[in-house]
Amino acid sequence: MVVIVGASIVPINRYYESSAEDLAFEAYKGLTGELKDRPKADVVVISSTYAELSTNSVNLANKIASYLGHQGSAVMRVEAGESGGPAVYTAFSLIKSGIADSVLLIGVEKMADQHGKTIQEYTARGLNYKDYLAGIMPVHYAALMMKKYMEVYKVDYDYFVNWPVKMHSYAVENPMAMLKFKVTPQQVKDSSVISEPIRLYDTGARGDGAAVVLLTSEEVARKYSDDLAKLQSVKGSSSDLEVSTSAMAVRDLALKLGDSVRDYYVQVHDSYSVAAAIQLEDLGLLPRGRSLTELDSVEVNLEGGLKARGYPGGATAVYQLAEIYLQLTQKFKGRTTSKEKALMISTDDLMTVAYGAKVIRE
């Protein structure tokens, strides 16, 4: 069994002043802190995309683990573009296969040192080279997915303002959240056009962060706590650029999981609306063309999502892990779930790798 005994985060934002190192120990504290012992990780496994572009680093995960003294673990960084996912895959089939009774997971990037468009072409390496070569963005096709839902759904952008309104809703209530503030319908679409019809509101604010989430063999867990909560499972899935109203990845991965999702706790990855709209429905949790009109009837991003919450690129899923852990421990300060079992999918910025963690409350 694969348990997490621990986690913590720092609010993503913009950190000028702190390096890759200085957030993942503000991390690492709040993870101690917690604890009833120091962690002694057998790995220490980093999950973090843009670290050579962003801050001219490489050997990350040996200069992090280094930095929090885990000298003597063995180390590695993971990514599949803006997807953490692989990382959890990792920690879970380190501790799941026996060759490790305990592995530190740290999510961690450093985005707000380049100037905006600087971002930009770093998201767009993701894509094929062809397209970035020619200038392409993520956006641009994220662009084509929205209008294509609106063809095929016959619905206006309006059906895709229901979406930030409610992620801001929920990231006021959350102290960790970037943008912590409501905003209208009409502020949505009255929001810069980044790429028609997608707006600035459509899009997952990015920011500097670090989260930590300590897992362990059930033979260890409780000499670090006796708050606990159990990863279940940990799939993984893949697939080719497409422009739909559904994403192969997570179609296929949902198929993976199994059993109905309506009865867990849900993190979606939304890097854009149409985003959200396609992996809910393509899990099954709402229906086709109706999902973000719906969103009262289900309990998904409490937190406030990569909208509100924000968006910390290849940390992105060790944030999700880690505060599902909290809503399912009842340690998470802001909405919280009523479920007693969790769900959080893990998606690059157009969702070509999808990976799902099941949680459940020991």
The other form holds:
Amino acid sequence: MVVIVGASIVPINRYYESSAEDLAFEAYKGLTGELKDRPKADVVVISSTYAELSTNSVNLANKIASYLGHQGSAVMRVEAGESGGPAVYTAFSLIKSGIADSVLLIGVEKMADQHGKTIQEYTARGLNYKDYLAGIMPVHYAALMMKKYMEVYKVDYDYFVNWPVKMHSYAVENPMAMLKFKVTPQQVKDSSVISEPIRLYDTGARGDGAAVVLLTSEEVARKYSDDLAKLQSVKGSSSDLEVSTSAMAVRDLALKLGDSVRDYYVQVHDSYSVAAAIQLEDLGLLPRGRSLTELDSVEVNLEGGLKARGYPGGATAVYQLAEIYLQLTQKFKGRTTSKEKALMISTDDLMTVAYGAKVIRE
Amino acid sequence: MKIFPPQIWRLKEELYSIVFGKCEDCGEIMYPYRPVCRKCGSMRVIKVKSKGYGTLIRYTISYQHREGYEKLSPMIVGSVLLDEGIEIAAPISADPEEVRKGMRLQAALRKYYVDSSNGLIVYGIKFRPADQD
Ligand SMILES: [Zn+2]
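For the form predicted together with its partner chain instead of the form predicted on its own, what are the coordinates?
Complete assembly follows, chain above in first position.
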């Protein structure tokens, strides 16, 4: 059994005074304050997508592990497609297989040292090289997906406005959120056009962040804490990039995850409003073409999502796992779920890589 | 962005034409080309060059651009249904005023990017309004 024994996050923001190591330390300090014993880690798994580009350095895993005093641990950085999902998968597998008794999972990303244009440059490198050379950005693909969705389901822009309005209403209650303010439908509709029909409020809010989660085997869990959650399963899938109203990787992930997601508190990766709609529909949680008008019927992204809690690149999935642990152990300070089971979905910007993790209150 | 000349040289076929893969065993069509079939795993995937004509089925006009792409702003990116029956996403070289759904397009070689550090110019395919026949 894989147990989450503690988790801590720093608010997503612009930290001009802090390096990736400093942010990881802030989150780590929060974790150690909650535990009965000083965390020992057989393995330190780091999730960071843009480390080489944004920090101008390599070997981030050992730098962070060493900064946090974890000399002697096996260290590694794991990434695929800016979600952090693969690092969760790795941490889970290490314990489930018996290779490790404890894994310190750290997500960290520095997005705010650079100009917004430079961040667009980094994220465009996730596309195939030919598209990248042509000047194409992920938001162009997202805009084409949104247009196709509008055509297929005969919905207009107002339909998508529901997502940012809902996410911001949750973020107001979350002290760790990056954008803690409400927005009105009119404000969303008046926000600047990035690539029509996508406006500013349809996109995730990128920022710096760090989150840590300590995972252990059942044998050592109670040494650290009595507030436990069980990481029941982690699955993953991948696909080609397609302009579609559905994402093959997410559909395949839903099959691998099995049973109905209706009983779960769900977090999706809302890099764009249309991505949220596609994931909610591909998971079978809400009906196709109507998901964003039925948001009141489900508990989704109560922390405010990428849209308003913030979008710290490769650290995002570790935030999700940490928040879900805090939700299920009733330590989350914000809008809380009534459910005892949670499912986090982690994808890249355009949903070509998808991971899902199920967590249950112990 | 810094361009490494060998990376552009290797990519010449894909930059200067539209190449897709066709599996000779199961018929699967793949864009961009890759040597192994995603459906049946066969390595008998042949390269097929599109004739470069198609129809614009949807597009986005973008008001943000990356560093070095200022001259392209506003940029148009479209879903193009090639006459061969394949849908691809590609940059559209047209005036935002004249672009419309359903318009006929043809592939043309256009400037993509100039690397100011070494003067290297990258050319590639964009779609422009097709000549009337
Ligand atoms: Zn085949």
